[in-house]
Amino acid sequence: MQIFEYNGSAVVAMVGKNCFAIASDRRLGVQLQTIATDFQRISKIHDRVFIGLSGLATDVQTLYQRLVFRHKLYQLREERDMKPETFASLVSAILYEKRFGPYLCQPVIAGLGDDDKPFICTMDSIGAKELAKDFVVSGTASESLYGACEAMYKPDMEAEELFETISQALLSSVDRDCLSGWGGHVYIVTPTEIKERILKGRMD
């Protein structure tokens, strides 16, 4: 077992008619058994850039507190807050800088640009970007993640449809996958709104 594999995870980002929706599973285990099932992956930067980080969950929390620092930073010194270009720019740079002893997750950003254009992209380990304009994914179950979302995705799905997909897909992906699932964690982000929503999943 891959030491990236080791908790479980599964992570999903998708973009819709100038909204994204950002997905996760909620289980954090230990290999086989199961610690929690309330465990946060995705998390907010601010109104407009959501951060969802798959892989080891120790390196997960100490990776998101050093963005939180490093954003605030940013927000003091410019007045604003950042892109999600430069949000995934600073992911990249803050994974490369430890090339050699790195952070074992897979980030996954989404966010809203100007003129609210969606962004979404991922990167492994060390800080290489995959950008996207359609969906991304990563955890222990995107190679079901994947299947899933090219059989499902449309492009320009409103709000409301898009939640519809992505949940469908995660909770299909997350039954394929033993080491991720227990439910579902998804945001729904268009310019005016956040929606946040739990999903039931198979307990098991």
Second form
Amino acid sequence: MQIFEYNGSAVVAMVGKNCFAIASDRRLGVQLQTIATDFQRISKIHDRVFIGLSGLATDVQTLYQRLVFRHKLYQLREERDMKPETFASLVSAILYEKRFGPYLCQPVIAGLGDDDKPFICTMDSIGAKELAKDFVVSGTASESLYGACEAMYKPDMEAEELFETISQALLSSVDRDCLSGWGGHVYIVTPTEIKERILKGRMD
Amino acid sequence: MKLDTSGLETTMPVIGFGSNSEMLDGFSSVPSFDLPRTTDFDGFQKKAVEMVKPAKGTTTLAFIFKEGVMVAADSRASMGGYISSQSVKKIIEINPYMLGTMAGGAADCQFWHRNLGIKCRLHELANKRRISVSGASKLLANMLYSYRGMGLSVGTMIAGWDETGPGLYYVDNEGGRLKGDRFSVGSGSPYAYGVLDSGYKFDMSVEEASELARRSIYHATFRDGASGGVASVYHVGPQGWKKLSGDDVGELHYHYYPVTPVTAEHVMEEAAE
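Next up, the form predicted in complex with the partner chain in place of the form predicted alone?
Complete assembly follows, chain above in first position.
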């Protein structure tokens, strides 16, 4: 099997009205065998920026630790949090540094920028940024996710409706993928609160 | 390899009548197929094998106990990482008292089991008595042996009840045939064996045995990515086979491990600017 499919993953982010949602599956596997059903793929950089990483699990964890380190340095120097657009450029630069021996992961970045405007983007494993206005996906279930999101997405959804939409898109897509699933993890972020929810999914 | 050109006379595979070979009697000769016309015959065969090979993604199991044979399987078909179907029938009804399980290439298993069913019926008509499980599995094993190396992918168990009682045989595309009491076949079989072996007793009732079979399939679908869908359980007794249950494993998980609601702390944060 390909190296990107070694651990299995599914990450999706969607834009709503002054809010965003980011969701991932919870499976950690070694090819077909499932090792854990509570693997954290989405991490908070600060209250208004989240990053979800799909791909090889070891690189997911290492890259996350690197990014937290760089963000903390930024906070010390600038005495403020990074904007999501700036953070995306940072991730892109860090990934390109390893152009000839890359981190084998595909990040999905979601954040609230100036004036609470939601921002999402995804990247390939060597840092090519892809901005989107509606949704971004990555992982082994990405093709199913594209289809599901395309069908279910509407612009300017409120937080609750956005939660329902992203949950349905995630669960129906991972049900068509052997390597991802076993539950879901959804974060809904508005200017005033962060809601974290665990989804009950098919455990097969 | 001797090319059997009797197949050129009719479009149907020849099952022996009209065959010119004196060594074969009517019921043990092999159906003849058209061979592919390519310049690279061996390369073509190799590519065909590689195409079918990854497909033993499944979990099937069968075991003999006091009341007969219990047969169970999942229902997922996968192509690499993609789930192509969650509702495949992997337990094939050869005749009213014999079942076959499917692991490997779906087309191969379906065709050869149906072919076996035909041969069993012909045996019944010619000998005025039912074929034994041992005989049926031998017929299948011999057919598969003659196609050895040609890329068939079949990992099947033949379970039935004949005059000697319950019978269970494992037959595969290499031509292997094993008699036994407990088998599990497929990528999820190690997980199923763990549960099956630790819970098995010969003196089980039908309910206990079906629960054991269902649990084994469930645990295999949980751990194995290539198994899932519906866990079907069949029982073969002296009167023939009977389907006992078909449970969706997504629901079985929450039946075995119900979710207790936990109040989580709501994180209310003022967005810092």
